[in-house]
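Here we start with a single chain on its own, the form predicted on its own, put down as structure tokens.
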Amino acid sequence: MNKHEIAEVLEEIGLLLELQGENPFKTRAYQAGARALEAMEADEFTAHMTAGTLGELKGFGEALVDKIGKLHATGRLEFYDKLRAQIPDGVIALLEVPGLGPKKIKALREQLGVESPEALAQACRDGRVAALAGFGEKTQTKLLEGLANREAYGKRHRWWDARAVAQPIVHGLRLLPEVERAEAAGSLRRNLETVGDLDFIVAARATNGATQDAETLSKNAAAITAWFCGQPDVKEVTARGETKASVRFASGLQADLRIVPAEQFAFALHHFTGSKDHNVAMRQRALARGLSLSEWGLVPEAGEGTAKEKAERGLSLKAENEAELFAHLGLAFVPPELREGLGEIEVAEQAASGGCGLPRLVEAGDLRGAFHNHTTESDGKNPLIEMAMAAEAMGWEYLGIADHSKSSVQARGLDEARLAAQVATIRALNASGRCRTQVLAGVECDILPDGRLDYSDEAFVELGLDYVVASVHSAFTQDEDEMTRRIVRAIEHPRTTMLGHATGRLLLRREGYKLNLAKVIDAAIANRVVIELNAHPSRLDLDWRLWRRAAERGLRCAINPDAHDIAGLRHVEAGVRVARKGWLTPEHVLNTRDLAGVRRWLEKRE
């Protein structure tokens, strides 16, 4: 294991020990050890492991060094395996309930025998949780709300996680000799922030030499289905036929496979990509032209037989790809992420007729850097130099570092002295030439409950930061008016450059706080403050549904990964995909500008 993987195990050990009610000093030792490992540079960790000198460092006792050594050498730790086996899966699942931490879970287990979300729900409904010391009616109500959200969200999966399952399947399908074409469809292809299930559309080869052969098509379809159902992560095959199959993965994610002849592929891909509203609009457009559009093809509406039967008789218009399908209906190609029934058909019609049409949407390759990223100075897992080198490897011109401010105690937020030292380190790194990527000095500054920023005006002057990301990290339960006033006040502060994760939502875990987003967007436009599109797969905040109208009114976006490690920098891809759903172009996104352009904007906001 590398140091990051070892640190994750140590963090989990501390959590498991806390669930068991172990001595707080013991649990903190593992958590402190994890943080110390993350703070080390990779070569420093390797050198200590090679020389056996890790125990000479402060905070690394003999027992901790022994466990780290075993994990580093073998990737296994018997102590961890036994500890994990002692705690029921249901207890671990309780950690997913908003508002529950190890101490409360321990109390629920000891006093009520609660060892699963289901048992907790029953205890709340019975009123037994409210009667416990330290809980009360308000906590019980919030736990029931959190459990309801967990149940509802459990049916969906984050886009990032669903894609991780889908990508190797699509790749594997395309490598099969029986396959001509294969794509993932559905909400995954439309880049919806959460995905209910996966859809795979495959065109099977139907040729035997130079001739079409139904027997070959059937044989190839059977081989494709067998491969799909035999994937190692498949927990259950729920349906299996000649041209269709459905499976469920260990994660609970369901996937459907549909195999079609090559001539139907574009139509099936379009149909199963959706959305429902988009497909309804497309079918109505086809009907207005005397045609019927379905997954089988684009056939005459008049005449005997179903759409499938007409397609099988060769009556469908030909479409090698979706662009030709759209062209048959007098439309320019509509990218999958825009197919939500929100006016894309009308815009595609204008584009096909030579009018002002579909925009050139932002792409990952347009980004020159990002602003909201963390290091080990606060709660990140990689030090500054590693983050900068990772950004360089991605080809970025600049990387903004915005570690937490001092009020975020849980994230080891920086006070004025530590932040000043970090700014000096950043300036020295840029001057040294060690990294081609220039590092911008920022901070993720807490918006305090009354709307003030976490540092004084005098401190901001002395710090000489390049920019400030203002974010809410506390007092989430304020009512809508109070939260709105709070955020607007922060936006109006002359030092605020951008607003971070505007609603504070965590997809599938926590709803955003109550907020009048119209007023917040108005304030950002009026004060030339950027609102970020936080690209972390659990946030994707501000929501894509708000961007089109806001950008048309002049709101500037920054696609930020909110990276807490080098791998997290890659989350910008999720942000770009959501930005595309919001109809954003490169001109709408600040970090498509080059370094000189960004520096100019940060100085003059123009």
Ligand code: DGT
Contents of the next structure:
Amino acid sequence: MNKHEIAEVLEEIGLLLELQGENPFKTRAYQAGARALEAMEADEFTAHMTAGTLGELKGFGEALVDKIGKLHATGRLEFYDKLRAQIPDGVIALLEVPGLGPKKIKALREQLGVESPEALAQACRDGRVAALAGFGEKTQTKLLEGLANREAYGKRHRWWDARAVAQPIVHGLRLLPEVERAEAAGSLRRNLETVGDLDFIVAARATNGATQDAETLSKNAAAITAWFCGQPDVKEVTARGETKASVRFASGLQADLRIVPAEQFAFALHHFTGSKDHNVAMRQRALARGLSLSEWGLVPEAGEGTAKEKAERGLSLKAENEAELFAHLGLAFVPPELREGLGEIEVAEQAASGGCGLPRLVEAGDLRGAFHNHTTESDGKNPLIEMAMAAEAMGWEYLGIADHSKSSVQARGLDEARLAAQVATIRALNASGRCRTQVLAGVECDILPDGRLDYSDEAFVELGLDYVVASVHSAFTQDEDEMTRRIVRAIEHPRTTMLGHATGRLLLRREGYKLNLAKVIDAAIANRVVIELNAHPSRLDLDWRLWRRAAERGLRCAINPDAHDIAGLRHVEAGVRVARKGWLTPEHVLNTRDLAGVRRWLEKRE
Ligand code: DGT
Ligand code: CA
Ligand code: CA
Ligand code: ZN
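The structure above corresponds to the form predicted on its own; please give the structure of the form predicted in complex with the named molecule next.
What follows is the whole complex; the chain from before opens it.
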């Protein structure tokens, strides 16, 4: 196990011990150990493990070092397995209910016998939770809300996490001798912000000459299915047939596998990429041409038999890849992220007939920097120099630092003096030539509840910042009018360069605050204020569904990782994926500009 995985196990041990009512010193030791591991460089950790010197560090007692050693070497820990087995799954599930920690869960178990989310919901409906000491009506209502969200959200996963699971599976499939081609399809391939399940499409290899004989296909399919179902993370095989299988991983994520002959691959990949709305529109288009489109192929509508039978009789048009499939229907290739049935087929038709065509969507390689990133000055985990070096390693021309402002006390927001010092440090770093990436001096400035910014106009003049990201971090519960007025006021402030994480949503955890986004977008366009596409995998905010129209109307985007550490810079990729889904081209995105172009925008907004 790597240090991150070990830290997660330690964190969980701490929680489990707390659930059992262990003494707080013991539980805290595990949680502190987990945090110390997270903060450690990977190289440093490896060096300690090799040299056996972890125990010399503060906070790593003998028992902890022993457990880390076992997890590092074997990936297993008997102590953890035993502990985990003592606690019912339902109680573990309670930990995921917002508003519930180990202490409250302990009280619910001991006083009400509640040992699962379902039992908790019942106890809340009966009013028994409100009656408990330390709970009350308000808590009970909150818990019911949290339970409802958990149900609605529980079945989906963040795109970023789903991809981390899918990538090694695609690679593993491609390495099998029986596999000719393998791709992930479904919502993952369409870059949807959350993913229900994974879908894998595999073309089995034809070993007997050009035409595939049924026997070879079924032999190869069996080998592929066996590999798929036998992956170490598979917790349950939920379906298993000759050419398909479904599994569930320990994380709860499920995955479908389909195996097809090579000549069917493009059709199956297209079908299982979806979306349903896109597929419906494509099928209608095929029908208008006397053809029937399905996962089996593109066959004549007329004649005896099902589409599958016709395809098996060799009546399908041939498509080596999806581009050829689209071409059969008079369409240019539609990138998967645009396949949502939102007008992409009409545009692909114009493109095929030499019209204005599909947009050249923004790519990760187009980005030359980003504006919203944190350092250890506020709540980041890496100091300025390390963030700058990491940006340099990514080939970025500039890196914007925007630490929190003074009202974000819990994030160690910077007052005027500390911010002035940071600006001076940034200017000095740029002048020193230590780093090819130029650092831009910004701030993530709180939008106060009344819409004012967190520093006075005089302070802004003195600070001489390159730009200001204005964000809401407090008073989330204002009503829609008040919140809208608040944000519009911040947008109208002459110092505001861009609006950070516009709705404050946390995917699968928290809805955004109530807001009239149309008014906010109008104000941003009118004031030439950029709206950020916050690329953090839990945010992806502003939502992709709003970008196409807003950008057409003149709204400028910045794809910002909101990185709190070096690894967080990589989140821009999630942001780019979502920007593509919003039909954004490089011209719509400020951070595709070179440094001179960015400076022109920051100074003159042009
Ligand atoms: P998800 O998994 O909920 O995030 O969303 P998808 O889009 O991955 O949906 P999924 O896994 O149920 O199916 C993958 C694709 O297969 C879907 O986008 C379109 C296609 N598909 C599946 N079932 C149907 C269906 O009943 N009708 C049509 N037209 N297409 C379907
Ligand atoms: Ca899916
Ligand atoms: Ca599926
Ligand atoms: Zn923020």
